[in-house]
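There is one chain below, alone, in C-alpha cells, taken in the form predicted alone.
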Amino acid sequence: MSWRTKSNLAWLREQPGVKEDEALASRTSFGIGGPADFLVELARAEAIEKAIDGCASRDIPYFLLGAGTNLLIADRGVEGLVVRVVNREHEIAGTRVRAAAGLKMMRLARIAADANLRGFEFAIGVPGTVGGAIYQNAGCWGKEIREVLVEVEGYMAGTGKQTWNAAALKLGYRTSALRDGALQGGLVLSATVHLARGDGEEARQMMAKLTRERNETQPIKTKNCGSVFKNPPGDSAGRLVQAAGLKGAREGAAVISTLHGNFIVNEGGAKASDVLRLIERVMAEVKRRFGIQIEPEVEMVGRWK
C-alpha cells in the first residue's frame, strides 16, 4: 500500500514550513538530483523529532539532509519528506565541545582553534555537517571523528531520545550503525567531542597549511560530492582510477577530475544517471585491470529504480 493517502498528504501539507515538489539539487554540493516530494528545514530539536515521529507513525518515508555532501540524489527525486537539519548551536565546557548536528565541521574546527583546543584540525577538510560526519564517521588526513568522539545525543522514532557512544554507533571506515546498522532512521541531534588544550594560533596555521594542500590536490572549487570511492585496504582509490587511465573520463556533463581521480565533477547540467554510469564504468575498469573491487563512498538517495 502506498504511503500517498489523502490523509498523509493532507498532514504533510499542513505542517509549518513544508514545501512540496521542492528542488534538492541546489541544496547539495554536487548540484545534481530531482526534487523532494516534500521538504522542511528545521532547527529546533523538538520540531525535528515531531516531524520524524509523524512520518514514522504514518509510514511516510523520510530522509535527513544536512549540508548535502557525499550524496548523489536520483534524477527522479526523493520520496516522502526530506528534513533538512539546520541547527548550528555549540557550547564549550573545558576541553569538551558539544555541537548541534547542523553545524558544519569546518566551522567547528575554527571554533575549537579559537578556544585554544587542539585535535580537531582534520575537520577543516570535512565539508559536511556534524550530523553527517557521525553518520559516516567522516575523516580526513588519516584522522576520523570517532577518535575524538565522547557521545552523541540522538533520537529514534517511537523510542525517543537516546545517548550513543562510539561503540554503540559501530563507527567504521565511512560507516556507522546509523548508515548501515541497527540505528538506521535515527537522528543525530548533537555530538560531544573531547579535545586537548593547546595553542590556537598553531591550530589555525596547521589548518591553513592543510587547506592549501587540499586546494592544490583536489577540485575544491567545482561542484562535486567529495570522495566518490572508498579506499581499498592498503591502497588509494584515486591512485587506482589514475592508473586505469580514467582521469578525464566523461559521461554527459559528469567528468572524473584531472586533478584527483577520486572526484567526479559536475561541469554543468550533469544528471545523476551520468554520474552513476561513470561510477559503474570506473568500478568495472579497476576490477578488470587490477582485480580490485572498489566500492562507492557516495550515498545514492532517492528513486533509482
Ligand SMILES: Cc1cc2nc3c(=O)[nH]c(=O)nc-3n(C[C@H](O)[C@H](O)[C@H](O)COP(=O)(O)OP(=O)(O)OC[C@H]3O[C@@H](n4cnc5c(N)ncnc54)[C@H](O)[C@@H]3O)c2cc1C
Second form
Amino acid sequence: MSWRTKSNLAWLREQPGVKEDEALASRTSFGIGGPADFLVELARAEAIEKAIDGCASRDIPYFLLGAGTNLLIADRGVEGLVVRVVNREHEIAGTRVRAAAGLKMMRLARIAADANLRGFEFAIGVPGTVGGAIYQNAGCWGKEIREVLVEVEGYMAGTGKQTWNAAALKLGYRTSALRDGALQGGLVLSATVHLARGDGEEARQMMAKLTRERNETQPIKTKNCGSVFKNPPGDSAGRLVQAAGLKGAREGAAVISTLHGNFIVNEGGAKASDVLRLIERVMAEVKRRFGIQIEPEVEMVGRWK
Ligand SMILES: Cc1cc2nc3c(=O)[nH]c(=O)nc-3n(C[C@H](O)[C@H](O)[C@H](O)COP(=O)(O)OP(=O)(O)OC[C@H]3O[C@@H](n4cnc5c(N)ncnc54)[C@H](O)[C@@H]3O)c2cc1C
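Would you mind giving the form predicted in complex with this ligand, to go alongside the form predicted alone above?
Following is the full complex, with the preceding chain placed first.
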C-alpha cells in the first residue's frame, strides 16, 4: 500500500517549515535531479528525531540530506520526506572536538586549526557535512575520519538515542553500517573526534597547499559529485577511466572530466539519466578492457525505477 494516504499527507503538510514538491538539484553539488515530495530543514536535534520518528511510525519514507555532495538524485525526485540536517554547533574540550552533523567538514578543519589542533587537515578536501562524512567514512590524502573518531551520537527511529564508535559503525573504505549494514536509516546527530595539540599556522599552511594541489588536478569548481567510482583494491578508478580512453566521454550534458577521469561534470542541464548512462558505460568498458569491476562511490537516491 502506498504511504500517500490522506492522513499521512495531512501530517506532512502540518510539519513546521515543510515545503512540498521542493527542488533538490540546487541543494546538491551536481545540480541534478528532481524535487523532494516534501522537504524540511531542521537544526534542533529533537526536531530531527521527531520528524524521522513520525515518518517511521507512519511508513513514510524519509531521507537525510547533508550538503548533497555525494548524491545523484533521480530525475523523478525523492519520495516522502527529505530532512536536511543543518545543526552546526561545535564544542572543544582539550584535544576533543564534538561537532554537530550539519557542520561542514571544511569548516571544522579551519575551526580545529584555529584552536591549534592538528590531525583534521585532511577534511579540507571533503566538501560535505560531518554527518555525511560518518555515513561513508570520508577521507582524503590517505586519511579517513575513522582514524580520529571517538564516538558518534546517533538516533534510530523507534529505538532512540545511541552511541556508536568506529567498530559499531563498521567504518571501512567509503562504507559504514549506516550505508551498507545494520544501522541503515540511522541518524548521525554529532561526532566527537580526538586531535593533537600543535601549531595552527602550520595546519593552515598545509591545508592551503593541499587545496592548491587539488585545484590543479581536479575540476573542483565545476558541478560534480566528487569521485564517481570507488578505487578498486591496489588501483585508481581515475587511472582506469583514463586508460580506457574515456576522458571527455559524454552523455547529454554529463561529461567525464578531461582533468580527472574519476569526475563527471554537469556542464549545465544534465539529467540524472545522462549521468547513469555514462556511469554504466564506464563500468562496462573498464570491465571489458581490464576485467576489473568498478563500483560507484556516488549514491543514487530517489525514484529510479
Ligand atoms: C568536489 C568534491 C570533492 C570531494 N572529495 C571527497 C574526498 O576527498 N573524500 C571523500 O570521502 N569524499 C569526497 N567528496 C564526496 C562528499 O563530500 C563526501 O562523501 C561527504 O562525506 C558527503 O557529505 P554530505 O553532507 O554532502 O552528504 P550527502 O551527499 O548530503 O549525503 C550522502 C549520504 O550521507 C547521508 N547523511 C547525510 N547526513 C547524515 C546524517 N546526519 N545522518 C545520517 N546520514 C546522513 C545521506 O542520507 C546520504 O545517504 C567530494 C565531493 C565533491 C563535490
